[in-house]
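Taking the form predicted on its own, here's one chain by itself in structure tokens.
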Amino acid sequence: MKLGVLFSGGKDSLFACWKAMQKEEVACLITVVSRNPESYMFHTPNIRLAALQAEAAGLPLVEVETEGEKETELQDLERALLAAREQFGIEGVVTGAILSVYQATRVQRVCRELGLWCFNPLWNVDQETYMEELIDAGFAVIIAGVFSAPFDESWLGREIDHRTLDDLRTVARKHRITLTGEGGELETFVVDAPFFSRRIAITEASKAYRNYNGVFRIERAELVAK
């Protein structure tokens, strides 16, 4: 089966498409750019990176932008899954849903109203088992955005590895939040998946931060060899 994947740069997305390549043919990558960072459906930070690490993965890549309008951005998400079917005849989706109601019902939706098959390989995972598999794939992430107490400006940037997953875990089990950042915590970017031919070295960036709530911005990135 010829599947399209919810692309957003960041870590649920590429492990999605990940764990779909070991099942099926992943025949290109989706992503819906934002203009409004405050999206319902759609991550935001970095997301105009996505080409790049879609090079490293050595897939196409179809871009639609929208405004970021509640449910209207839904007909977005539409265009950008027919431009899918149109260009490279996928016949399924996959995302990186885990715990999003309303994302993962909305994507099914739209799915649905195409024809389309719907694939949420980390629906409902265990938090604890897939961040340890993520880290030992050989998945390097870095937190690209904090939206919550108690993540400081220090988080931002940061990669995470088990040291990081650690202290994640301290804050999950205190503050009573995901430990994958699902509830909106946290935002991530990656730079390396085992699928990439080469890795994103970024170049450039700065951070942005107040009262709990700050991205941190990649200026410049290119791929290097790993």
Contents of the next structure:
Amino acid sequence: MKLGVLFSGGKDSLFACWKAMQKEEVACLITVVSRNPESYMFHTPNIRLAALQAEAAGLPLVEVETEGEKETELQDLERALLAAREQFGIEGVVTGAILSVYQATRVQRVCRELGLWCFNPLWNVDQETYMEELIDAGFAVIIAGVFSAPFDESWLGREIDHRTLDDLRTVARKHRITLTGEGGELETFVVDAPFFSRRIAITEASKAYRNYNGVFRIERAELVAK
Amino acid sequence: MILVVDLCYRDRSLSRDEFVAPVERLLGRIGASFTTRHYTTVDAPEVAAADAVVLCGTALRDTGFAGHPGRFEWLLAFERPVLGISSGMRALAAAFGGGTEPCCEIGMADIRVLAPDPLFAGKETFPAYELHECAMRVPGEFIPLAASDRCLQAIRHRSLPLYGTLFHPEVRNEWVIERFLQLVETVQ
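Would you mind giving the form predicted in complex with the partner chain, to go alongside the form predicted on its own above?
Below is the entire complex, every chain and molecule, led by the chain shown above.
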């Protein structure tokens, strides 16, 4: 089955993509770029670098822009999925939804409207197991945004290795947040994945942080040999 | 031993992690021993060895299982506890002659309990996760246990511990599966 992966550049969508590649044919990545930093559906830090990730993965990218208004986001999603179907003949969509019924439900509804299958291979996943598997499988993931206490500026740009995961566990336990950050507490950016032919090297980046809200903005990046 | 049956479009499919693995994880957490088989590979010795069966759900567009009613005929003679989840409820109801009617629900819905039963004891209403295109008509030997505003949400056989839920209890209502396992212990 030809599938398009709804893709944010973060760990969940790329891990879901990797899962999908093991079972079906991933024909393209699909990105909805929101101009609204408060977007309900589509997160924003470094989303413009999706093209670089798609190139690393050797997959075409379908990119659609949205104003990021709560209700029109769905029409933008529909537009993106239609474009992917027209250009690449996708029969289904893959998402990285884990726990968010809100997110999963909306994608399910749009897929139904368009007659597309919908796959959520991380749905209800055990978050401990998932995070371990992510690291062990060779994904290199950095923290690209923090949006909740107690994350201070030092978290921005940190790679999620086993040590960072230990620190995240402590935070998750103490502050009752999800280990994966799916509640919007943090955003991630994937610089390498098992299916990337080259990895992303960040050559210039800046941090903007204030009061438990911050982004690690990648100003310049390039693909380098692994 | 619980027999978990995967109803997805093929064995080891991309949907397995979404519809079967969450049930397996829950059973594992509770400490129940289980084995999982795709519905096309369930055989008589496994059915004979099972203390109970959980029939898992499928993706919205995944109705291939409904085209193979013969694969579920063994349910008619099983007589031990069965929990059919969403598509699993459809397979269970179909085995007993229950038909379907269009009723699409996606997302959270409020469930009202209609009849007293150990599975829903102490609950009058609760929110549940829905993902289905069809609702079931109650087969003759079953009674309705719960409903949403739109359609029937749970059924039970009149005299046997055979249950179906149209909603997905493995999402936000794990207590339903925990109670089902308590029933399994009671029956044993």
